[in-house]
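Just one chain is shown here, as structure tokens, and it is the form predicted alone.
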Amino acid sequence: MNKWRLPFLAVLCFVSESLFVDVWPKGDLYVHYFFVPRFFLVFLVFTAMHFGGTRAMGYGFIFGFLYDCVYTELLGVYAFAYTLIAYLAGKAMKWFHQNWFVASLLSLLSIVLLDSYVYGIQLLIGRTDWSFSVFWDRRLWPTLLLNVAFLLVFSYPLERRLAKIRRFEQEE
């Protein structure tokens, strides 16, 4: 039963992104600014810290491909990005102290990388006409603010839960 705790947490973080968007208030402010929850990406960075980059890469590829199938029309964009970010996070965790604060900062950097990469792909294929300054003001800053709030509330409990799951797996 303990082997299903990490996949369950991954699914919970993945589904919570779309649930959050559904309950997020709709108004004039939210028409001009795009607040994009990246809860699964935060989970991925914390997973890379606790379980290593290889395991996080597996989750990144599977859920990235699922993200591509459900939310986007381009297959492979998120599958590649999540896998690459999990690899980079796993490598970075070997250089830095492994604590929730470092993982939170690395999560914010990962959000910037992911959103910039997706913006670049969209710009390259002509699906957006935003300049980088418009992207920065309307999408990246609001996304970072939303995810900073998420990290302030949930990063420490997420880190503790992943540490507990790792301990359970090591005991088996």
Second form
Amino acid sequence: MNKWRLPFLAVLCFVSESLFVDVWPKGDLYVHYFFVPRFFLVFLVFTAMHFGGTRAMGYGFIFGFLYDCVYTELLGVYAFAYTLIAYLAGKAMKWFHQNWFVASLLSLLSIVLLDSYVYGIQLLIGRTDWSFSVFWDRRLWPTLLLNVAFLLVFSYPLERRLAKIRRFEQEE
Amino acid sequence: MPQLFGNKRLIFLLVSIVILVMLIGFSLRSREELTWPEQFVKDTVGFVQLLFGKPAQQVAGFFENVSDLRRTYKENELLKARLEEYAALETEVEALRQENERLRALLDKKESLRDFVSIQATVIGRNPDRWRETIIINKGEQHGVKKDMAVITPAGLVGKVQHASQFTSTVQLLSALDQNNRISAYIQGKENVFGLIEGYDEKRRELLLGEIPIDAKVEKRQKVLTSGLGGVFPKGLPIGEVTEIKPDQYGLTKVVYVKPFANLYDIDDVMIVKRTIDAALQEKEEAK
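Same protein, different form: I have the form predicted alone, so give me the form predicted together with its partner chain.
Full complex below, order starting with the chain above.
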């Protein structure tokens, strides 16, 4: 039972991204600005802090691949990025104090990294002709804003939850 | 400063980048069908999304209902006014339909590009990163959905099926149309003018209808419908209304801006449209 707790949380974060966009009211705000939920990435960074980089990399690869298959149909893009970010987050956690504030900051940094990287790929394969400043105004800022709001509400509960799961696993 | 990557890891990273490039190249080829592992993954995730999605959508639906309530009175007045027009229109449509059937019987022409059957579907997910606006719906090949079929809401055309897996499919919205996915359409008038829907103007939120002869007569507020030529779209699905006519950059053809009837963003339930003439043709071929 205990070993299913972490995967379940991962699935929840993964599915909630798509649901969030589906439920978000489709007004002018939705059309003009791109609020991209990166809940799974936040989960990934927090997992790297609690369970180490190797395990986070596994999650990153599997769910990144799911993301590619199901949503973007551009194989490999997210699988690669999630795995790399999990690795870097695991490394970074060794240098810093492990607390939820550091993890939150690292999550925001990874969101900037991930979104810039995906923008670069879209530019490379010619699916977008946005200049960097347009990307900055219409996508990066709103995305960061949304995820800061998410972190404000959920970073502490997520941290508690993961700490609890870790305790459960250590008891076994 | 500790080293970020060891030598072995650096090589591993480089190899993964090469694989990444290969995979992107593979996915960029215009594919007829997804590979079966991809289909399997899509269906499985679709199922999970359905599990989580139903309660979430109900909660969201409740809030939407509350905000709808405030508008109800105004809308009701408007609808009452429309109702009388509707009754007159309905009798006219019925008369025309009967006449059409009689004439068809005379000509012994049973199938038409216009006839279609529709498959009801619900949106179960969206592409969260929105680089390409796609939605995932809960009907797939097992229900008769095929690649390139038209997807409509009661208001009008919203997109086409990009890929169908067994139990779910991905719909490419009109707002994400690219050069490779043009839709043949015509402008309704005394003389129908044919063109191709070539893209989407994001600023104006309107579709671009191109390849229209420079001497064609097009006016504002004329209706644009699918032509049923090429592909598997039936004829006569409403797309939108002409708002502006411009010569193209070389001055050889015209470009027309079309305001879509359907809201291309707020989509909950859709219908996938299947042309009956294709089924009839297939049966004939099989009979041979």
